[in-house]
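Let's start with one chain on its own, the form predicted alone, as structure tokens.
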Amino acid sequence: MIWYKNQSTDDDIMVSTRVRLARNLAEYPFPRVISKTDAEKVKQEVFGALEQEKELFVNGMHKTEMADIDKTGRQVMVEKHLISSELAAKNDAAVVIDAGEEASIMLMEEDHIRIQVIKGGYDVKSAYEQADKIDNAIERHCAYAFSEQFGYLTACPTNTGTGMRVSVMMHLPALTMTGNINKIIDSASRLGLAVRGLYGEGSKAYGSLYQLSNQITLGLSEMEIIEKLENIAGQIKKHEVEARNALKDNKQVADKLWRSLGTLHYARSISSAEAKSLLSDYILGRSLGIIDETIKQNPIELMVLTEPANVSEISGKADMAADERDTRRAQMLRDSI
């Protein structure tokens, strides 16, 4: 199930689970120094990899090229974190993604082959069995790039060994708010683990979304890697829990978290960064009990819907400047409040 829509109403902190494998073909150079001919034949090994394998789509598969699709279809799916930014830009990529949008299988990125599961709430273990069954399906009929010292062999060092990424998706507004999420970011980083913006390094926490992934992927296994974002991640749950708890009488906050779901109500014009903004503190007032109203539509939901390309591409007009785009998130708000 789509990720953004697969959204508890019980935990409105652990957002979604990500776990990304990073693969090279034996036999081809890496990506940033690979020809065309050879990038269009680890294409088509991969595609054809998956053609034999179909049953691990249930629902079937749509594989793109990059090359085929606009500057405004290749951001909605950066966007719904389908692919990544680097993969959007490079002409000679593709990829396929189940019908579910759970699974995606990004082709000549820095590596021959990312795949990723990303599902709605937090299933770390699930996802990486997801994962792993397309890998060992994708291995199947491939030849990966492998050592029995370093393990799999990777464009970057910093993926060699298992090749994998595990991120947990958090809305941290409480910590952010009171200012702790420096001291949690510092901590985590003394751990191993990255906490990163929506969109990964380099990005901005917009919407009190941050990202908690690890750093190592050498020396550690697949199971210890995980056990150990998860212990993390569980700590960083309770300090938020706690920091919520610390909210929940303060009057001032209580009043900006009104004025932000008035905002949502009859704004006319609003920014991508300020949809977000104001939606995380509908979610905060939610869970603190101060707001009772429930609006129409998930509001994780309603943050993905609102970016961009994605207004772009609901409202059926790719050059959309952004004054126009604003006035239009403001209208789909308003609609779904």
Second form
2 protein chains.
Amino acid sequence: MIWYKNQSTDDDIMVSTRVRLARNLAEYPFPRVISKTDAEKVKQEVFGALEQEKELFVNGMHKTEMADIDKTGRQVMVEKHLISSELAAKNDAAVVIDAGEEASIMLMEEDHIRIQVIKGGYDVKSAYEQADKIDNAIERHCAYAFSEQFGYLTACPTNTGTGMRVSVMMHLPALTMTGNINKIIDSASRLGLAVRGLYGEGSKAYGSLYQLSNQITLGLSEMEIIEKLENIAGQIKKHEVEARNALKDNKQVADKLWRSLGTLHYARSISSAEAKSLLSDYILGRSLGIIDETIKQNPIELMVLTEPANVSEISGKADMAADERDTRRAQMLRDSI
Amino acid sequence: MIWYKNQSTDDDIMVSTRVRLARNLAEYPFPRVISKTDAEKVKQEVFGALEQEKELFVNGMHKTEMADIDKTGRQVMVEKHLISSELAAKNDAAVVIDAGEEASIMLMEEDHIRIQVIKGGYDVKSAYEQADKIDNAIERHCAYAFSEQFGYLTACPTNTGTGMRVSVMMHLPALTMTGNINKIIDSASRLGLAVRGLYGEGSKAYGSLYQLSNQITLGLSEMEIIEKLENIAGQIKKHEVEARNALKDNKQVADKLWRSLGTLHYARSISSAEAKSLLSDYILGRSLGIIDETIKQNPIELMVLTEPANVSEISGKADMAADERDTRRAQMLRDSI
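Could you drop in the structure for the form predicted in complex with another copy of the chain? We only have the form predicted alone so far.
So here's everything in the complex, that chain up top.
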């Protein structure tokens, strides 16, 4: 099940878990310098491999060439975190997505192959196992660029080694509200982890959503990386729980959170950034026991479905103006709250 | 019926009409320099006159000495516009209020007697007639300070002559929103009228409520003053109607007005200034045909009943802290919206 639909009712801090493996085929130049013909060959080779390993995808898989879909269609996948924005920007790139929308194999992004598994909630090990299975399946048919000394070779040296990036998306509204998030970001970075906004590097933490991910891919085993991340994610979660406890009896906070719900119910125009912030307030309000009203739809899912391209797609209009989207988004939220 | 309960369903611009006559007894010094004994005599003389003329007050009247009520009780009357804040500040002052709470006779304010009639909606002539009747009734028993040359003599020369101040309280949200209210204030003041905030001189126009009143009391007859005020009030109303028409299709305005309603429904803490602003938005939203939801209670009445002292009185707590009042006010509004 796609990550944003598979949200735990017990844990509203750990939103999703992602494992991404960077791989390249030994016989071809990296995508940045590859010829059109070779790029096509890489894609066909991986498609062929996946075709032969299709029992991995019990409910089937779907292949999409970026060249075949428009900007909105690509952006919808970016907003659902099924592909990266780098992939969406490349006309010769493609992606294979399993029917459950947990695994996506991106082809011709920065590396030939990026295997991504994303799951709702906190499930690093199972996400890794699934990515590892796909990795082994492809490797049965393709020769990876691999060095005994360095491990998997990648276009960018920061990925070399395991080629693995593990990330956990965390909802940290209380740490954001109290400002303590900055201390957390500093500590995590001293421990070799990065804390970033919703869409990775350089993006803002809209809706108080942060991605915690490993910076180091070399010199540690996959399991060591995962354990380190799990350990630190667990500590951050504890800090968030403590920060929430400190807000429980704060009347100003209660007022702010209730007002946000009023805005969700009544506004006629809402930007996607504001939508995430209002929905984040709702989640916090429920968690603190302040808000006793239950909205109809899962708020994390609403954050995704009210992203710009998703709003356009749901409305069946590829070229919606921003203010028209804001109006439609406000209506979607009123209908779902 | 008290002005804020008697609101027209057709006219949400003209909120209330007030006529105030300043009078002094010939034999006594003005309140600023009067002795305690003489102040008591003035009050007894006027009480006696009103007692003999009580058929004027068909449903009865009620006498209140400021010394007998606490700060909250006084302030409740100020907020209901039944007495002035100057009267509320004086321990030797008193007021006689008719049972319908339209007429109040303030004693020992700046002048010995201030006869005030306040009515819901736009009704200058009938308010004047009622004040005039009370004036004549008192005069049948008391000797007023009157000069053939100047007319009624008053403590402050700006009231000398007719001793009359007529004011209309107008709700001007569209002129406020477009900023054109400043032009209106300038024009009115060139024509000898003042446009002031909700509580008269120096007060802010909370809730886009403005008081239009005559500046000149001398050299014009009562009817000339009233006609001039009626004429200018009518023109300002036209400007407000035009300004509202220009806002009818403005999506940003619609969003703002709906959000205000959401805040009224959901906020847990609201200051009295914000309450008036939110209720003003509701009135405008209804008038523009934007808001199709009807709130349970008359919004002008809610503006008065959510004033600080009224909130304290309704809650039965004289010494409520501001934040406690804000919480209670938000609850009152949620219950009445």
